[in-house]
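First, one chain by itself in structure tokens, the form predicted on its own.
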Amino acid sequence: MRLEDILFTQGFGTRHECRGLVALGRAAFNGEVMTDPDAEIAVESLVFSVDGKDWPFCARAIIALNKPEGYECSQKPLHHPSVMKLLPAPLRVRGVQPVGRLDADTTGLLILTDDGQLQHRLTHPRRHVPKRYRVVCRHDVTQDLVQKLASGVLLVDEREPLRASDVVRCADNVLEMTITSGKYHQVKRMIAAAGNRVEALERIAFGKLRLPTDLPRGGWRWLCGPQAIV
């Protein structure tokens, strides 16, 4: 792949301004500055780097972030800060999005990606992927609490009960939970059905993906690839 192409794929800026960053010697790949925009270059584990910043090249840009409070899952928020002012420049000009959404309030794993594939494969109701929260409740976690939302519970405006596909009793007030749908506000509305109120949430687990525990909040990561997450 031409050097200009490679910049420009991985969200450096237009067409021109990738072409001048190589050419003012400002781009190195492989540990090589090279100033021919039209260079071409196996693209396969390539690692670039722009102003002495590395950047592995991905077809695909595949995220992991550590949401923390405050902060929308939307392009356009309303009343918090996106959470696309979490990541750098480039992966934000090349259209990350959000693989589903977390309220503002709501922390934990949340990936982001640029594949249109995957968002759909993690998303469309039919797959059915699961997603894990821990849930600091307002009241004690009772045996009660923990069956009802094993075997069901009706929410407002829904047709059929929602179910845990898990629930576990992990200390007087918390407990960590699955779900494998992905209704507006599910967990904290299931809780409230079922007796009780959320305090806080967090999202540890997508898929086969839990929470890196080194993972700060606001801080991100690259993914290996969709294997990581299904």
Ligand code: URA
Second form
Amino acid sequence: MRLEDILFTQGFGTRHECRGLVALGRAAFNGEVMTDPDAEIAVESLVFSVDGKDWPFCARAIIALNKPEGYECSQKPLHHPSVMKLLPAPLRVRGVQPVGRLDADTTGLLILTDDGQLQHRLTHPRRHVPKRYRVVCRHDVTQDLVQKLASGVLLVDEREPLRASDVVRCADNVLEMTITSGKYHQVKRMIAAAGNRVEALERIAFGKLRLPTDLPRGGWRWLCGPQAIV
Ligand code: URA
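Since the structure above is the form predicted on its own, I would like to see how the form predicted in complex with this ligand looks, so please show that one next.
So here's everything in the complex, that chain up top.
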């Protein structure tokens, strides 16, 4: 791929800006500064750098973010900054978007990608991709609560009861539960419908990907491909 195209596809600005970055010697490819924007290089396993910062070449970006409280997943946030603020400009420019949404006060694993097919595959209701949450409840987690969540609770405006595919009590007022659908405020509404209240909510897994324990709140990392998730 041409050097100009490499920077352009990876979100480093307009074609004109990308040509300039290469021509000015601000970009290196596999460690070598190359200044002809029309020169070609193989992109497989390519690591390039711009102004000394390394980037892997990824045809499609798939990112895991440990979302902190106080960020909105919406593109047009109303009350808090957007999660997109936590990502560097090239990822925003290349059109990375959150896969589904977490509430502003929910923390934990958020996937972002610019791969439309993957976005669809991870969010389509018929795919039933599991999402696991750690829930701190206001009141003790009783056997009755666990049983109601596991057998299904009917939420206002829903036709069918929604159930957790797995529920485990972890401490007096803490449980973990897995859901395979993604309705609005689903976990909070399910817990409320079962007679308790969510005090804190963290997503700890999406598909087969667990929230990496070494990823700090507000931190992000590349995922090597969809197989990390589904
Ligand atoms: N369920 C909720 O209620 N909120 C979230 O952010 C995610 C799932």
